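A lone chain, given as C-alpha coordinates: the form predicted alone.
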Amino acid sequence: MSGAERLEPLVGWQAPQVAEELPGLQLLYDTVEVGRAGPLTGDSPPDVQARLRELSNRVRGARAIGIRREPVAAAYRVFFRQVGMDPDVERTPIEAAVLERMLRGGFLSGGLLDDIMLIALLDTSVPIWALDADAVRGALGVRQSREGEPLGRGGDAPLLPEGRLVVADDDAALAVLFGDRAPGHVPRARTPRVTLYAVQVPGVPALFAEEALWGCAAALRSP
(Lines of atoms letter the chains of each structure in order from A and count residues from 1; the text may use other names and numbers.)
(Lines give C-alpha, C1' and ligand atoms only; values in the text may rest on other atoms or scores of the structure.)
Protein backbone atom coordinates (compact mmCIF):
# COMPACT_ATOMS: atom_id res chain seq x y z
CA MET A 1 0.00 0.00 0.00
CA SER A 2 2.86 2.37 0.73
CA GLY A 3 4.11 2.06 -2.83
CA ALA A 4 0.83 3.19 -4.36
CA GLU A 5 0.86 6.38 -6.38
CA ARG A 6 -0.71 9.23 -4.47
CA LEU A 7 -3.86 10.64 -5.97
CA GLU A 8 -4.66 14.32 -6.31
CA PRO A 9 -8.34 14.58 -5.47
CA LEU A 10 -10.77 16.75 -7.35
CA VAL A 11 -12.43 19.64 -5.53
CA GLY A 12 -16.20 19.58 -5.77
CA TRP A 13 -18.33 22.52 -6.81
CA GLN A 14 -20.61 24.38 -4.42
CA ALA A 15 -23.91 26.09 -5.03
CA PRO A 16 -23.52 29.86 -4.45
CA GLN A 17 -25.79 29.86 -1.38
CA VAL A 18 -23.80 27.01 0.21
CA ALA A 19 -20.49 28.74 -0.49
CA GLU A 20 -21.81 31.96 1.06
CA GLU A 21 -23.35 30.40 4.16
CA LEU A 22 -20.72 27.74 4.85
CA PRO A 23 -17.29 29.13 3.95
CA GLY A 24 -14.57 26.55 4.43
CA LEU A 25 -16.78 23.57 3.54
CA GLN A 26 -15.17 21.51 0.79
CA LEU A 27 -15.91 18.25 -0.98
CA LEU A 28 -12.90 16.27 -2.20
CA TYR A 29 -13.37 13.21 -4.41
CA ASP A 30 -11.73 10.83 -6.82
CA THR A 31 -12.53 7.72 -8.81
CA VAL A 32 -10.68 4.47 -8.21
CA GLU A 33 -10.40 1.27 -10.23
CA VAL A 34 -10.92 -1.64 -7.82
CA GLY A 35 -7.96 -4.01 -7.86
CA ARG A 36 -8.98 -6.31 -5.01
CA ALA A 37 -10.00 -9.78 -6.13
CA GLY A 38 -12.79 -10.31 -3.62
CA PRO A 39 -16.23 -8.67 -3.61
CA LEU A 40 -16.50 -5.23 -2.06
CA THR A 41 -19.26 -6.45 0.23
CA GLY A 42 -17.51 -9.70 1.15
CA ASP A 43 -15.09 -10.65 3.87
CA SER A 44 -11.99 -8.49 4.15
CA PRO A 45 -8.62 -10.10 3.36
CA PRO A 46 -6.14 -10.80 6.18
CA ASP A 47 -4.25 -7.49 5.83
CA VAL A 48 -7.40 -5.42 6.31
CA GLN A 49 -8.68 -7.55 9.18
CA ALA A 50 -5.29 -7.31 10.89
CA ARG A 51 -5.42 -3.52 10.63
CA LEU A 52 -8.87 -3.48 12.24
CA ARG A 53 -7.58 -5.59 15.13
CA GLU A 54 -4.63 -3.24 15.57
CA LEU A 55 -6.96 -0.23 15.69
CA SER A 56 -9.26 -2.03 18.14
CA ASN A 57 -6.32 -2.43 20.49
CA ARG A 58 -5.23 1.16 20.06
CA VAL A 59 -8.62 2.85 20.52
CA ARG A 60 -9.57 2.11 24.11
CA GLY A 61 -11.47 3.87 26.86
CA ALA A 62 -9.20 6.88 27.37
CA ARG A 63 -9.18 7.89 23.72
CA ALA A 64 -12.86 7.12 23.33
CA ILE A 65 -13.69 9.52 26.15
CA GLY A 66 -11.42 12.27 24.82
CA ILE A 67 -12.02 11.86 21.07
CA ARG A 68 -14.41 14.81 20.81
CA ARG A 69 -11.69 17.15 22.10
CA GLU A 70 -9.20 16.20 19.38
CA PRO A 71 -8.91 19.07 16.85
CA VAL A 72 -10.28 17.31 13.75
CA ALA A 73 -13.08 15.56 15.61
CA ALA A 74 -13.98 18.83 17.35
CA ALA A 75 -14.19 20.62 13.99
CA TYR A 76 -16.88 18.20 12.83
CA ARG A 77 -18.84 18.76 16.04
CA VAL A 78 -18.74 22.51 15.45
CA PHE A 79 -19.89 22.07 11.86
CA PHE A 80 -22.76 19.79 12.86
CA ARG A 81 -24.05 22.51 15.18
CA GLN A 82 -23.59 25.11 12.46
CA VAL A 83 -25.93 23.21 10.11
CA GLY A 84 -28.51 22.47 12.80
CA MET A 85 -27.45 18.97 13.86
CA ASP A 86 -26.87 18.10 17.52
CA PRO A 87 -23.65 16.05 17.64
CA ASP A 88 -24.75 14.50 20.92
CA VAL A 89 -27.78 13.04 19.13
CA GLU A 90 -26.60 12.68 15.52
CA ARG A 91 -23.04 11.70 16.26
CA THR A 92 -20.17 12.69 14.02
CA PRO A 93 -18.73 9.75 12.06
CA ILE A 94 -15.59 9.38 14.19
CA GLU A 95 -17.54 9.53 17.47
CA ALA A 96 -20.09 7.03 16.17
CA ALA A 97 -17.32 4.62 15.15
CA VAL A 98 -15.53 4.87 18.51
CA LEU A 99 -18.78 4.43 20.44
CA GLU A 100 -19.54 1.33 18.37
CA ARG A 101 -16.10 -0.05 19.22
CA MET A 102 -16.76 0.40 22.93
CA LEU A 103 -20.18 -1.24 22.74
CA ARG A 104 -19.04 -4.20 20.65
CA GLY A 105 -15.58 -4.70 22.12
CA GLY A 106 -13.73 -3.98 18.91
CA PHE A 107 -14.02 -2.76 15.34
CA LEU A 108 -15.92 -5.61 13.71
CA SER A 109 -15.70 -6.23 9.98
CA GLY A 110 -18.57 -4.95 7.87
CA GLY A 111 -17.21 -6.01 4.48
CA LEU A 112 -14.17 -4.99 2.46
CA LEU A 113 -15.24 -1.52 1.31
CA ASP A 114 -16.78 -0.54 4.64
CA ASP A 115 -13.68 -1.77 6.49
CA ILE A 116 -11.35 0.25 4.27
CA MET A 117 -13.39 3.41 4.80
CA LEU A 118 -13.52 2.76 8.56
CA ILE A 119 -9.74 2.42 8.73
CA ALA A 120 -9.32 5.75 6.92
CA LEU A 121 -11.75 7.38 9.35
CA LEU A 122 -9.93 6.01 12.39
CA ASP A 123 -6.54 7.08 11.04
CA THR A 124 -7.56 10.67 10.20
CA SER A 125 -10.97 11.37 11.83
CA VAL A 126 -12.14 12.36 8.31
CA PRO A 127 -15.13 10.36 7.02
CA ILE A 128 -15.13 8.81 3.55
CA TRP A 129 -18.10 7.62 1.51
CA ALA A 130 -18.23 5.68 -1.77
CA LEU A 131 -20.52 5.77 -4.80
CA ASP A 132 -20.72 3.55 -7.85
CA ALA A 133 -18.61 5.59 -10.25
CA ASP A 134 -20.55 4.40 -13.31
CA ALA A 135 -23.74 5.86 -11.80
CA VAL A 136 -22.22 9.33 -11.33
CA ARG A 137 -22.84 11.87 -14.10
CA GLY A 138 -20.31 14.65 -14.23
CA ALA A 139 -18.69 16.45 -11.30
CA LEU A 140 -19.73 16.13 -7.67
CA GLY A 141 -20.62 19.07 -5.50
CA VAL A 142 -22.73 20.30 -2.59
CA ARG A 143 -26.06 22.09 -2.87
CA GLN A 144 -29.44 22.26 -1.16
CA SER A 145 -32.19 19.85 -2.13
CA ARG A 146 -35.39 20.92 -3.82
CA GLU A 147 -38.80 20.13 -2.33
CA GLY A 148 -39.80 16.58 -3.26
CA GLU A 149 -36.55 15.89 -5.10
CA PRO A 150 -35.66 12.17 -5.26
CA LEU A 151 -32.48 10.93 -3.64
CA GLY A 152 -30.90 9.27 -6.66
CA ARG A 153 -32.25 8.25 -10.03
CA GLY A 154 -33.86 4.93 -9.09
CA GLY A 155 -37.58 4.35 -9.28
CA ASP A 156 -37.73 3.67 -5.56
CA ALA A 157 -35.70 6.76 -4.60
CA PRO A 158 -36.92 8.43 -1.38
CA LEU A 159 -38.04 12.04 -1.65
CA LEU A 160 -36.18 14.85 0.07
CA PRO A 161 -37.51 17.93 1.85
CA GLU A 162 -36.42 21.33 0.67
CA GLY A 163 -33.13 22.72 1.94
CA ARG A 164 -31.22 19.57 2.91
CA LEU A 165 -27.51 19.71 2.14
CA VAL A 166 -26.80 17.03 -0.43
CA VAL A 167 -23.90 15.67 -2.46
CA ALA A 168 -25.03 15.89 -6.07
CA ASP A 169 -23.76 15.30 -9.59
CA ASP A 170 -24.85 17.21 -12.69
CA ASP A 171 -28.54 16.32 -12.41
CA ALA A 172 -29.36 14.38 -9.24
CA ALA A 173 -28.86 14.33 -5.48
CA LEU A 174 -26.79 11.24 -4.66
CA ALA A 175 -26.37 11.48 -0.89
CA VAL A 176 -27.42 13.54 2.08
CA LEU A 177 -24.39 15.33 3.48
CA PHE A 178 -23.17 13.14 6.38
CA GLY A 179 -26.19 10.92 5.75
CA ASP A 180 -27.75 8.28 3.53
CA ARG A 181 -26.61 7.63 0.00
CA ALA A 182 -29.06 7.02 -2.83
CA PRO A 183 -29.93 3.29 -2.88
CA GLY A 184 -29.19 2.90 -6.57
CA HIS A 185 -25.77 4.56 -6.33
CA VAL A 186 -24.14 2.53 -3.55
CA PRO A 187 -21.31 0.23 -4.74
CA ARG A 188 -22.28 -3.42 -5.13
CA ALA A 189 -20.23 -6.56 -4.64
CA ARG A 190 -18.56 -6.42 -8.06
CA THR A 191 -18.63 -2.69 -8.79
CA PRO A 192 -15.47 -2.15 -10.88
CA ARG A 193 -14.97 1.55 -10.13
CA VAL A 194 -15.91 3.60 -7.09
CA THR A 195 -15.99 7.33 -6.53
CA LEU A 196 -14.71 8.14 -3.06
CA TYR A 197 -15.54 11.48 -1.45
CA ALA A 198 -14.55 13.23 1.75
CA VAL A 199 -16.31 16.15 3.43
CA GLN A 200 -13.75 18.64 4.72
CA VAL A 201 -15.16 21.19 7.16
CA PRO A 202 -13.62 24.42 8.51
CA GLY A 203 -10.76 23.68 10.88
CA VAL A 204 -9.77 20.41 9.16
CA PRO A 205 -6.51 20.69 7.19
CA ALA A 206 -6.78 19.56 3.56
CA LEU A 207 -3.92 17.16 4.23
CA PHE A 208 -6.13 15.07 6.53
CA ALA A 209 -8.90 14.74 3.94
CA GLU A 210 -6.40 13.94 1.19
CA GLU A 211 -4.74 11.33 3.39
CA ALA A 212 -8.08 9.66 4.12
CA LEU A 213 -8.92 9.50 0.42
CA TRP A 214 -5.48 8.23 -0.51
CA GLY A 215 -5.58 5.51 2.13
CA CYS A 216 -8.91 4.21 0.79
CA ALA A 217 -7.79 4.40 -2.82
CA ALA A 218 -4.51 2.62 -2.16
CA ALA A 219 -6.24 -0.17 -0.25
CA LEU A 220 -8.85 -0.65 -3.00
CA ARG A 221 -6.24 -0.70 -5.76
CA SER A 222 -4.11 -3.25 -3.97
CA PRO A 223 -4.49 -6.66 -5.70
The other form holds:
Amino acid sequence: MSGAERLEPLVGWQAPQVAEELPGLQLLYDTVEVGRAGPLTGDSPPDVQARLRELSNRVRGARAIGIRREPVAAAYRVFFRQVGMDPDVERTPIEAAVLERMLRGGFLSGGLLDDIMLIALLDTSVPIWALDADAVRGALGVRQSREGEPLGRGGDAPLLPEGRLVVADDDAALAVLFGDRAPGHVPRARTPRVTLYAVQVPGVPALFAEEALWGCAAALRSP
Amino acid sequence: MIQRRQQVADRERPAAEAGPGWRGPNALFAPPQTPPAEDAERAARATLRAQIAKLENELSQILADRFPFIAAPPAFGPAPAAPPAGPRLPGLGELERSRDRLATRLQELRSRAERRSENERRAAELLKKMELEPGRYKYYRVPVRDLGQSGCGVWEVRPRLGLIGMLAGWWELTLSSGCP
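Same protein, different condition: the form predicted alone was shown, now please give the form predicted in complex with its partner chain.
Okay, now the whole complex, with that chain kicking things off.
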Protein backbone atom coordinates (compact mmCIF):
# COMPACT_ATOMS: atom_id res chain seq x y z
CA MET A 1 0.00 0.00 0.00
CA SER A 2 1.51 3.35 -0.96
CA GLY A 3 1.76 6.29 1.40
CA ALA A 4 -0.97 8.15 -0.49
CA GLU A 5 -3.38 5.31 0.20
CA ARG A 6 -2.71 5.04 3.89
CA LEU A 7 -5.65 5.61 6.14
CA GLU A 8 -5.23 8.32 8.69
CA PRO A 9 -8.53 8.45 10.55
CA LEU A 10 -9.31 11.56 12.48
CA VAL A 11 -10.68 11.36 15.99
CA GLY A 12 -13.86 13.38 16.30
CA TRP A 13 -14.45 15.95 19.01
CA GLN A 14 -16.97 15.43 21.77
CA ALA A 15 -19.07 17.88 23.72
CA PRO A 16 -17.82 17.84 27.32
CA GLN A 17 -20.99 16.34 28.75
CA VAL A 18 -20.86 13.50 26.24
CA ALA A 19 -17.20 12.87 27.04
CA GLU A 20 -17.94 12.87 30.77
CA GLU A 21 -20.94 10.60 30.56
CA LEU A 22 -19.73 8.20 27.91
CA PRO A 23 -16.01 7.70 28.35
CA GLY A 24 -14.67 5.40 25.69
CA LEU A 25 -17.04 6.64 23.00
CA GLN A 26 -15.05 7.77 20.01
CA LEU A 27 -15.89 8.91 16.52
CA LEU A 28 -13.33 8.04 13.87
CA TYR A 29 -13.66 9.45 10.40
CA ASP A 30 -11.84 9.92 7.18
CA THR A 31 -12.50 11.49 3.82
CA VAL A 32 -12.01 9.38 0.72
CA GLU A 33 -11.80 10.24 -2.96
CA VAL A 34 -13.99 7.79 -4.82
CA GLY A 35 -11.97 5.88 -7.38
CA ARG A 36 -14.67 3.48 -8.53
CA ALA A 37 -15.94 4.08 -12.02
CA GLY A 38 -19.55 3.15 -11.41
CA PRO A 39 -22.14 5.15 -9.47
CA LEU A 40 -22.11 4.74 -5.69
CA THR A 41 -25.78 3.84 -5.68
CA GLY A 42 -25.57 1.55 -8.68
CA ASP A 43 -24.86 -2.14 -8.96
CA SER A 44 -21.73 -3.34 -7.28
CA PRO A 45 -18.88 -4.65 -9.43
CA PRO A 46 -18.25 -8.41 -9.50
CA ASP A 47 -15.57 -8.35 -6.78
CA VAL A 48 -17.92 -6.73 -4.26
CA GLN A 49 -20.82 -8.99 -5.22
CA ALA A 50 -18.60 -12.05 -4.88
CA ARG A 51 -17.57 -10.94 -1.40
CA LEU A 52 -21.22 -10.50 -0.42
CA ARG A 53 -22.02 -13.99 -1.63
CA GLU A 54 -19.09 -15.38 0.29
CA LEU A 55 -20.27 -13.64 3.45
CA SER A 56 -23.80 -14.91 2.86
CA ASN A 57 -22.44 -18.43 2.86
CA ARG A 58 -20.30 -17.83 5.91
CA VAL A 59 -22.85 -16.10 8.12
CA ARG A 60 -25.36 -18.73 9.11
CA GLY A 61 -27.75 -19.46 11.91
CA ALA A 62 -25.01 -20.40 14.33
CA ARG A 63 -23.49 -16.93 14.13
CA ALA A 64 -26.90 -15.32 14.38
CA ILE A 65 -27.45 -17.14 17.65
CA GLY A 66 -24.02 -16.55 19.06
CA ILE A 67 -23.58 -12.98 17.96
CA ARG A 68 -24.70 -11.61 21.30
CA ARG A 69 -21.65 -13.22 22.83
CA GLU A 70 -19.13 -11.81 20.37
CA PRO A 71 -17.21 -9.13 22.26
CA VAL A 72 -17.57 -6.34 19.71
CA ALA A 73 -21.23 -7.02 18.97
CA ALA A 74 -21.94 -7.30 22.70
CA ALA A 75 -20.22 -3.95 23.29
CA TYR A 76 -22.68 -2.26 20.93
CA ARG A 77 -25.62 -3.95 22.68
CA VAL A 78 -24.42 -2.67 26.01
CA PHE A 79 -23.81 0.81 24.64
CA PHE A 80 -27.31 0.92 23.16
CA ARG A 81 -28.72 0.25 26.61
CA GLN A 82 -26.48 2.87 28.14
CA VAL A 83 -27.75 5.55 25.78
CA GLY A 84 -31.36 4.69 26.43
CA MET A 85 -32.08 2.40 23.50
CA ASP A 86 -33.36 -1.17 23.71
CA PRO A 87 -31.26 -3.29 21.33
CA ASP A 88 -34.13 -5.75 21.06
CA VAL A 89 -36.25 -2.98 19.55
CA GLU A 90 -33.70 -0.77 17.83
CA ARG A 91 -31.22 -3.42 16.77
CA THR A 92 -27.51 -2.81 16.68
CA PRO A 93 -26.20 -2.57 13.12
CA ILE A 94 -24.47 -5.96 13.16
CA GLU A 95 -27.48 -7.73 14.64
CA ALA A 96 -29.77 -6.04 12.15
CA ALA A 97 -27.55 -7.15 9.27
CA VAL A 98 -27.37 -10.75 10.47
CA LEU A 99 -31.12 -10.86 11.08
CA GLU A 100 -31.68 -9.52 7.58
CA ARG A 101 -29.43 -12.29 6.26
CA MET A 102 -31.56 -14.88 8.04
CA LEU A 103 -34.82 -13.45 6.79
CA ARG A 104 -33.75 -12.91 3.18
CA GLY A 105 -31.51 -15.90 2.79
CA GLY A 106 -28.47 -13.84 1.90
CA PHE A 107 -26.96 -10.40 1.90
CA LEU A 108 -28.70 -8.68 -0.97
CA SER A 109 -26.89 -5.93 -2.79
CA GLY A 110 -28.11 -2.44 -1.99
CA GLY A 111 -25.75 -0.48 -4.20
CA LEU A 112 -21.98 -0.11 -4.23
CA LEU A 113 -21.54 2.14 -1.20
CA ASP A 114 -24.05 0.28 0.94
CA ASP A 115 -22.45 -3.04 -0.01
CA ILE A 116 -18.97 -1.83 0.90
CA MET A 117 -20.16 -0.59 4.29
CA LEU A 118 -22.05 -3.85 4.86
CA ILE A 119 -18.94 -5.90 4.12
CA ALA A 120 -16.92 -3.81 6.58
CA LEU A 121 -19.64 -4.27 9.18
CA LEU A 122 -19.72 -8.04 8.73
CA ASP A 123 -15.95 -8.32 8.85
CA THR A 124 -15.48 -6.26 11.99
CA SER A 125 -18.93 -5.81 13.61
CA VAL A 126 -18.18 -2.06 13.57
CA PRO A 127 -20.75 0.01 11.67
CA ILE A 128 -19.66 2.60 9.15
CA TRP A 129 -21.68 5.45 7.74
CA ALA A 130 -20.93 7.78 4.84
CA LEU A 131 -21.63 11.46 4.27
CA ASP A 132 -21.13 13.64 1.25
CA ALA A 133 -17.74 15.16 2.11
CA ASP A 134 -18.46 18.38 0.29
CA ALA A 135 -21.43 19.01 2.57
CA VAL A 136 -19.38 18.59 5.74
CA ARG A 137 -18.04 21.82 7.23
CA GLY A 138 -15.09 21.39 9.51
CA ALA A 139 -14.52 18.53 11.90
CA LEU A 140 -17.03 15.87 12.92
CA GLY A 141 -17.91 15.15 16.49
CA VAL A 142 -20.62 13.95 18.85
CA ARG A 143 -22.86 16.22 20.86
CA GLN A 144 -26.44 16.55 22.03
CA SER A 145 -29.01 18.25 19.86
CA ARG A 146 -30.86 21.39 20.80
CA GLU A 147 -34.65 21.52 20.95
CA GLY A 148 -36.00 21.87 17.42
CA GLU A 149 -32.59 21.78 15.80
CA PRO A 150 -32.77 20.67 12.16
CA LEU A 151 -31.04 17.48 11.10
CA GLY A 152 -28.92 18.75 8.25
CA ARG A 153 -28.92 22.01 6.36
CA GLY A 154 -31.69 21.35 3.89
CA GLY A 155 -34.92 23.29 3.96
CA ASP A 156 -36.90 20.13 4.60
CA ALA A 157 -34.65 18.91 7.40
CA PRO A 158 -36.52 17.10 10.15
CA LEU A 159 -36.36 18.69 13.58
CA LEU A 160 -34.68 16.97 16.48
CA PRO A 161 -35.81 16.85 20.08
CA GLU A 162 -33.51 18.20 22.75
CA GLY A 163 -30.73 15.95 23.96
CA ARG A 164 -30.54 13.52 21.06
CA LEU A 165 -26.98 12.33 20.47
CA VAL A 166 -25.92 13.43 17.03
CA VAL A 167 -22.93 13.40 14.76
CA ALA A 168 -22.32 17.02 13.90
CA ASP A 169 -19.87 19.19 12.05
CA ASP A 170 -18.99 22.78 12.90
CA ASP A 171 -22.49 24.15 12.59
CA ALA A 172 -25.08 21.45 11.95
CA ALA A 173 -26.22 18.05 13.11
CA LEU A 174 -25.61 15.66 10.22
CA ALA A 175 -26.81 12.35 11.59
CA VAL A 176 -28.39 10.81 14.63
CA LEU A 177 -25.86 8.60 16.38
CA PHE A 178 -26.51 5.07 15.05
CA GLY A 179 -29.46 6.48 13.17
CA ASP A 180 -30.61 8.41 10.16
CA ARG A 181 -28.34 10.71 8.27
CA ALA A 182 -29.54 14.13 7.27
CA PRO A 183 -31.31 14.39 3.94
CA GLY A 184 -28.99 16.05 1.49
CA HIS A 185 -25.89 14.79 3.24
CA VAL A 186 -26.11 11.18 2.12
CA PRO A 187 -23.72 10.47 -0.79
CA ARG A 188 -25.38 10.37 -4.18
CA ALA A 189 -24.57 8.36 -7.27
CA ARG A 190 -21.72 10.57 -8.44
CA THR A 191 -20.50 12.05 -5.18
CA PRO A 192 -16.75 12.44 -5.72
CA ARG A 193 -15.65 12.48 -2.07
CA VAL A 194 -17.25 10.77 0.88
CA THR A 195 -16.59 11.13 4.58
CA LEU A 196 -16.70 7.76 6.27
CA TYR A 197 -17.21 7.59 10.00
CA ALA A 198 -17.22 4.81 12.57
CA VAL A 199 -18.61 4.96 16.08
CA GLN A 200 -16.29 3.15 18.45
CA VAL A 201 -17.87 2.34 21.80
CA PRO A 202 -16.28 1.14 25.06
CA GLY A 203 -15.10 -2.43 24.70
CA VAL A 204 -14.35 -2.18 21.00
CA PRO A 205 -10.62 -2.14 20.23
CA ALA A 206 -9.55 0.80 18.09
CA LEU A 207 -8.05 -1.66 15.65
CA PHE A 208 -11.51 -2.94 14.74
CA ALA A 209 -12.88 0.52 14.01
CA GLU A 210 -9.80 1.45 12.01
CA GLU A 211 -9.99 -1.82 10.11
CA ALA A 212 -13.63 -1.15 9.23
CA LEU A 213 -12.80 2.34 8.00
CA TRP A 214 -9.75 1.10 6.13
CA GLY A 215 -11.77 -1.64 4.43
CA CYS A 216 -14.36 0.84 3.20
CA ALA A 217 -11.80 3.41 2.13
CA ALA A 218 -9.71 0.89 0.24
CA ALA A 219 -12.76 -0.51 -1.54
CA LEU A 220 -13.92 2.95 -2.55
CA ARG A 221 -10.52 4.10 -3.72
CA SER A 222 -9.76 1.11 -5.88
CA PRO A 223 -10.75 1.80 -9.50
CA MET B 1 0.65 0.85 9.80
CA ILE B 2 -2.37 2.94 10.33
CA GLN B 3 -1.69 6.44 11.44
CA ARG B 4 -4.07 8.68 13.26
CA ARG B 5 -4.31 12.41 13.62
CA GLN B 6 -5.58 13.23 17.04
CA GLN B 7 -7.85 16.21 17.30
CA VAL B 8 -8.30 18.42 20.25
CA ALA B 9 -11.61 17.49 21.78
CA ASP B 10 -12.49 20.83 23.26
CA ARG B 11 -11.83 23.02 20.31
CA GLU B 12 -13.42 26.40 20.47
CA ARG B 13 -17.03 26.29 19.45
CA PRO B 14 -19.91 28.66 19.98
CA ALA B 15 -21.87 27.61 23.03
CA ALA B 16 -25.14 27.51 21.14
CA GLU B 17 -23.74 24.98 18.70
CA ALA B 18 -22.50 22.51 21.22
CA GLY B 19 -25.82 21.61 22.74
CA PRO B 20 -26.78 21.13 26.36
CA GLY B 21 -23.90 20.67 28.70
CA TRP B 22 -21.45 22.74 26.71
CA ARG B 23 -19.47 24.83 29.12
CA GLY B 24 -17.33 26.73 26.73
CA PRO B 25 -13.87 26.13 25.37
CA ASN B 26 -11.25 24.41 27.49
CA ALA B 27 -13.94 23.09 29.79
CA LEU B 28 -12.33 19.66 29.86
CA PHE B 29 -9.13 21.05 31.34
CA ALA B 30 -10.70 23.67 33.54
CA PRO B 31 -10.73 23.07 37.30
CA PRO B 32 -13.88 21.23 38.38
CA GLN B 33 -16.66 23.66 39.12
CA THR B 34 -19.45 21.17 39.64
CA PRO B 35 -20.98 20.94 43.09
CA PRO B 36 -20.41 17.71 45.04
CA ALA B 37 -24.03 16.60 44.57
CA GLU B 38 -23.63 16.73 40.81
CA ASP B 39 -20.40 14.76 41.03
CA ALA B 40 -22.13 12.16 43.17
CA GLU B 41 -24.96 11.89 40.69
CA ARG B 42 -22.53 11.49 37.83
CA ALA B 43 -20.75 8.74 39.73
CA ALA B 44 -24.10 7.06 40.37
CA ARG B 45 -24.89 7.17 36.67
CA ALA B 46 -21.52 5.61 35.88
CA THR B 47 -22.21 2.85 38.39
CA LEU B 48 -25.62 2.22 36.88
CA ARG B 49 -24.12 2.02 33.41
CA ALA B 50 -21.62 -0.55 34.66
CA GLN B 51 -24.45 -2.56 36.22
CA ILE B 52 -26.43 -2.38 33.00
CA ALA B 53 -23.41 -3.66 31.08
CA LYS B 54 -22.98 -6.59 33.46
CA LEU B 55 -26.68 -7.50 33.36
CA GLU B 56 -26.86 -7.25 29.58
CA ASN B 57 -23.82 -9.50 29.17
CA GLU B 58 -25.25 -12.10 31.57
CA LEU B 59 -28.57 -11.99 29.78
CA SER B 60 -26.93 -12.50 26.40
CA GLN B 61 -24.86 -15.36 27.79
CA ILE B 62 -27.93 -17.25 28.99
CA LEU B 63 -29.85 -16.68 25.76
CA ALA B 64 -26.95 -17.77 23.57
CA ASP B 65 -26.13 -20.79 25.73
CA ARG B 66 -29.66 -22.09 26.06
CA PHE B 67 -30.93 -21.41 22.54
CA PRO B 68 -33.40 -22.66 21.33
CA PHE B 69 -34.81 -23.95 24.59
CA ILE B 70 -35.01 -20.53 26.19
CA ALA B 71 -36.21 -17.82 23.86
CA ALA B 72 -35.62 -14.15 24.40
CA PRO B 73 -38.51 -12.56 26.25
CA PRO B 74 -40.33 -9.84 24.38
CA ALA B 75 -38.57 -6.49 24.33
CA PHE B 76 -39.46 -3.88 26.88
CA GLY B 77 -42.40 -1.88 25.70
CA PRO B 78 -42.12 1.88 25.84
CA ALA B 79 -43.05 3.04 29.29
CA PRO B 80 -45.81 5.59 29.51
CA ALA B 81 -44.49 9.14 29.31
CA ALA B 82 -41.07 7.77 28.41
CA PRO B 83 -38.83 10.03 26.40
CA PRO B 84 -38.79 9.31 22.69
CA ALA B 85 -36.55 6.51 21.51
CA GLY B 86 -33.14 7.31 20.16
CA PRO B 87 -29.68 7.78 21.58
CA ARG B 88 -29.46 10.22 24.45
CA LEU B 89 -27.85 10.64 27.84
CA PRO B 90 -30.37 9.09 30.20
CA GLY B 91 -30.74 10.59 33.62
CA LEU B 92 -30.37 8.76 36.89
CA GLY B 93 -34.03 7.75 37.06
CA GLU B 94 -34.12 6.37 33.54
CA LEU B 95 -30.92 4.43 34.07
CA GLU B 96 -32.33 3.00 37.31
CA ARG B 97 -35.50 1.89 35.57
CA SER B 98 -33.49 0.34 32.76
CA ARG B 99 -31.26 -1.47 35.26
CA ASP B 100 -34.25 -2.73 37.23
CA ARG B 101 -36.04 -4.02 34.15
CA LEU B 102 -32.90 -5.81 33.00
CA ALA B 103 -32.46 -7.33 36.45
CA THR B 104 -36.06 -8.55 36.43
CA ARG B 105 -35.63 -10.03 33.00
CA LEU B 106 -32.40 -11.71 34.01
CA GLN B 107 -34.00 -13.17 37.12
CA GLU B 108 -36.83 -14.55 35.02
CA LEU B 109 -34.41 -16.08 32.53
CA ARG B 110 -32.30 -17.58 35.28
CA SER B 111 -35.30 -19.26 36.86
CA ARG B 112 -36.41 -20.55 33.45
CA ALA B 113 -32.90 -21.85 32.85
CA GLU B 114 -32.90 -23.58 36.24
CA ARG B 115 -36.28 -25.18 35.57
CA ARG B 116 -35.06 -26.27 32.19
CA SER B 117 -31.89 -27.77 33.69
CA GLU B 118 -33.94 -29.66 36.26
CA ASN B 119 -36.22 -31.07 33.54
CA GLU B 120 -33.20 -32.13 31.50
CA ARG B 121 -31.68 -33.83 34.53
CA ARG B 122 -34.90 -35.76 35.15
CA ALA B 123 -35.15 -36.75 31.48
CA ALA B 124 -31.56 -37.99 31.56
CA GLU B 125 -32.28 -40.05 34.69
CA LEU B 126 -35.35 -41.57 33.08
CA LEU B 127 -33.38 -42.40 29.96
CA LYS B 128 -30.75 -44.15 32.07
CA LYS B 129 -33.45 -46.26 33.74
CA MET B 130 -35.03 -47.06 30.38
CA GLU B 131 -31.67 -48.26 29.17
CA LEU B 132 -31.01 -50.41 32.24
CA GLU B 133 -34.50 -51.93 32.57
CA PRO B 134 -36.36 -51.53 29.30
CA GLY B 135 -38.98 -54.08 30.35
CA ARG B 136 -40.15 -51.79 33.14
CA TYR B 137 -40.53 -48.79 30.87
CA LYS B 138 -42.44 -50.19 27.93
CA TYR B 139 -43.25 -47.56 25.27
CA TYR B 140 -41.74 -44.76 27.33
CA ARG B 141 -40.49 -41.96 25.12
CA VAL B 142 -37.89 -39.27 25.76
CA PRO B 143 -37.39 -36.69 22.98
CA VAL B 144 -33.77 -35.61 22.60
CA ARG B 145 -34.89 -32.02 23.00
CA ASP B 146 -35.88 -32.88 26.57
CA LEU B 147 -32.25 -33.82 27.12
CA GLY B 148 -31.10 -30.41 25.91
CA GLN B 149 -29.90 -31.75 22.58
CA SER B 150 -30.75 -30.42 19.17
CA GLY B 151 -32.61 -32.47 16.59
CA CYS B 152 -35.97 -34.19 16.60
CA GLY B 153 -34.97 -37.72 17.59
CA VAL B 154 -36.90 -39.64 20.23
CA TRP B 155 -35.61 -42.35 22.55
CA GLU B 156 -38.26 -45.03 22.93
CA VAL B 157 -38.53 -48.47 24.52
CA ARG B 158 -39.97 -50.79 21.88
CA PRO B 159 -40.33 -54.56 21.50
CA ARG B 160 -37.58 -56.20 19.52
CA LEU B 161 -38.89 -57.88 16.36
CA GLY B 162 -42.33 -56.39 16.86
CA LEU B 163 -45.05 -58.81 17.97
CA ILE B 164 -42.57 -61.58 18.70
CA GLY B 165 -40.59 -59.37 21.06
CA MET B 166 -43.77 -58.15 22.69
CA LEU B 167 -44.87 -61.71 23.42
CA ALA B 168 -41.39 -62.87 24.41
CA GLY B 169 -40.67 -59.82 26.59
CA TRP B 170 -37.75 -58.61 24.49
CA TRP B 171 -37.66 -54.85 24.96
CA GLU B 172 -35.01 -52.47 23.81
CA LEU B 173 -34.24 -48.79 23.82
CA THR B 174 -34.14 -47.30 20.35
CA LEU B 175 -33.51 -43.88 18.95
CA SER B 176 -35.81 -42.91 16.15
CA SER B 177 -35.04 -39.92 14.02
CA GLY B 178 -38.50 -38.61 14.70
CA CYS B 179 -38.08 -36.09 11.93
CA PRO B 180 -40.91 -35.80 9.46
